[in-house]
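The chain that follows stands alone, in the form predicted alone, written as structure tokens.
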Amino acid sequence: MTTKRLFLKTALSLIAAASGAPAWAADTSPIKIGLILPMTGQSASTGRQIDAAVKLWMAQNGNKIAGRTVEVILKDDGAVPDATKRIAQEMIVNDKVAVIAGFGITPTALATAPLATQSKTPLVVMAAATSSITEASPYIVRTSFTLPQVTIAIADWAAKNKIRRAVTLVADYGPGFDAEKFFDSQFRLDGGQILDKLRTPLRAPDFAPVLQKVIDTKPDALFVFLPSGQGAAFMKQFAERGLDKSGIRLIATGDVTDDDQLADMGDVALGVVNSHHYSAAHPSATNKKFVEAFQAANKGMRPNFMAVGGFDGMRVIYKALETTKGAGGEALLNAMKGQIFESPRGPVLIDGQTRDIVQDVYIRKVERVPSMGNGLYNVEFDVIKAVKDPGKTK
């Protein structure tokens, strides 16, 4: 036996000697993380947002994890879910990517489950918010929002400050149909009246039509949800046709009046109350580091809930891997679940059993902020803490 054992030894180390590496060497190759974003396009505020969010990240945590280089592949999809669909595969088949990310709009999320689920290839949502995604693969895992978590605190709200009748406006896609729902149902359960539900083209809308007809049916309130991007041409049209002034209040969700477009709103954005998980204004000193360290580093581009999602996805990954040591598949998987720490948004949780994101909701006023140079802020002034997601516990 002891023959036989030093000739396999002898064996190895010649095997070993011929291939320049010892037996033994540990796995030196990159860890590739595949990033999918509209860079193009209407959703071209959210791939740039998430984009300076992930190098933000690897600026401040380098690119290595257990002694391998990390590499991230980014490809523009421009929310288009064929060519989602067609990246996604190249960079698991040719790639080999431990992880894929991003993901825009829901339909470029839904599009990819299957091939998530076939590969057993973590998937990491850091924007689309339809309440379902995590539940058409159990490999995806989301690290920005849901709509019926930030609607039901906006709707409980209008309840409960003197609105009682109100209409609907929201985006006609999966996460506008999330926003009507879930606002209707809490609005009803609240002793509110929904007068009307409209809806816009989720690409290229014209919203005077709608908003004529919002005049007309002469509501107390009028509750939006735009996907990231709309906001500035919709406050823009409520302001031409004369709402501002009409005594119609505008409630929303935050995407309406996005950090990334609320600069360009002007006066007639002052005063909207809205509800989100993340605002540039939010006071901790985790998010004035995040806030100041995004700009720096991106010519004074304030960051936006998109970005957040993207920062926090990143180190949702990156402490996986180091967990697995750079291995990818269900291991990865398991490593997400469970993950607590303090965002730029407040604290947050991976949920171990949904894989979806818990976090504080916050009711917040567009404002002029003078010690923030006078800009318009979503300054907070109300917060539920550790929201599920509502669309799971229903």
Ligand code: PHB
Second form
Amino acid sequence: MTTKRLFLKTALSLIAAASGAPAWAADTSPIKIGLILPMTGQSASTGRQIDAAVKLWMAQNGNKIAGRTVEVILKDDGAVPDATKRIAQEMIVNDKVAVIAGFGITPTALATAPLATQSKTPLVVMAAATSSITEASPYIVRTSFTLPQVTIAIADWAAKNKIRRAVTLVADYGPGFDAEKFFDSQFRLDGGQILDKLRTPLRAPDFAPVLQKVIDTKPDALFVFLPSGQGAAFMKQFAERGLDKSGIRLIATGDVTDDDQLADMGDVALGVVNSHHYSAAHPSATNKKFVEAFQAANKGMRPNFMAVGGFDGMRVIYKALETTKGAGGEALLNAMKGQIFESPRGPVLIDGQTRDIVQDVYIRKVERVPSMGNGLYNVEFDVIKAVKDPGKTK
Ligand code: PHB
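What does the same protein look like in the form predicted together with this ligand, given that the last one was the form predicted alone?
What follows is the entire complex, opening with the chain shown before.
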């Protein structure tokens, strides 16, 4: 071997050793997606829904992008922010994931935001819905919704439908504060009056004391936001205390009349008017196909808005990875911005400026639907098109 060829060979093997692959070969290493969800604890239904949706997306769209295998690494954080952060750190440093997704509740997304910024790893929020989350890091993209986005519609509907005096009841943390604030401002702008603002703890809430206050205050309506998973327990106590027959109207965000629990809530939920971005009964061909496939793959489980956030999150990630051929970092983030597509919920846009989702918000009423097995569903009867998050401060 000549000295020149020997030099070349050594140089190439050094490059190969450094990068783990020959320098001239295409990258065939797996593309890793870190998925952090609450699979246990109070928010486990969110984890179960999103995990099922991610699996459905992969079953329908395969696990190959640019000739590389896509691997989803699922880890349970139990909705505990310190755990989320630790898991995210491991995924970034050890697994070298291209993107981290999931985030069942707001505190887990906020705890992880600084890591996304430091490591330039895109973070796709599929569930958490406090407005400010996308402002916590320029690497955060959201495919769920925000509370301000869905709350204004029900406040407006209430004021225009003979509800003059309302009490608000929200979970005592980020998304609850957003719901309380935006219900209050829109309802008062429309001429309504807020008689009381009640809050219940995020963990292990007891609704009895606040429901007694509502009975004593006698508003025309009670507006409620509680995170997904708490709706059934709330409804049960609402009925047990006779509030369903008290003449006090229940209005809510769709988190309370969640498709995951709605079928088992019983007649107390009938007639509850609420606003949200997704109903399993949304009458589009895309949604029918989604619901059927989801139920077929999950022993009949009905997808809720969390599942759709997960499904659409995978869409955003896949399309972006196709654009970058599996590369992560800022290129991947940029490829997520501006995506427009037809979701099971309706048309959506990932706003290039805010990285938040723009979507239709529906006003719905809980009804029995004979054509859908006589089950309880949120039946859409009005829509506000292309709603941007009204909660952004800039
Ligand atoms: C949140 O923690 O941001 C959250 C969780 C569940 C919801 C809405 C918001 O249904």
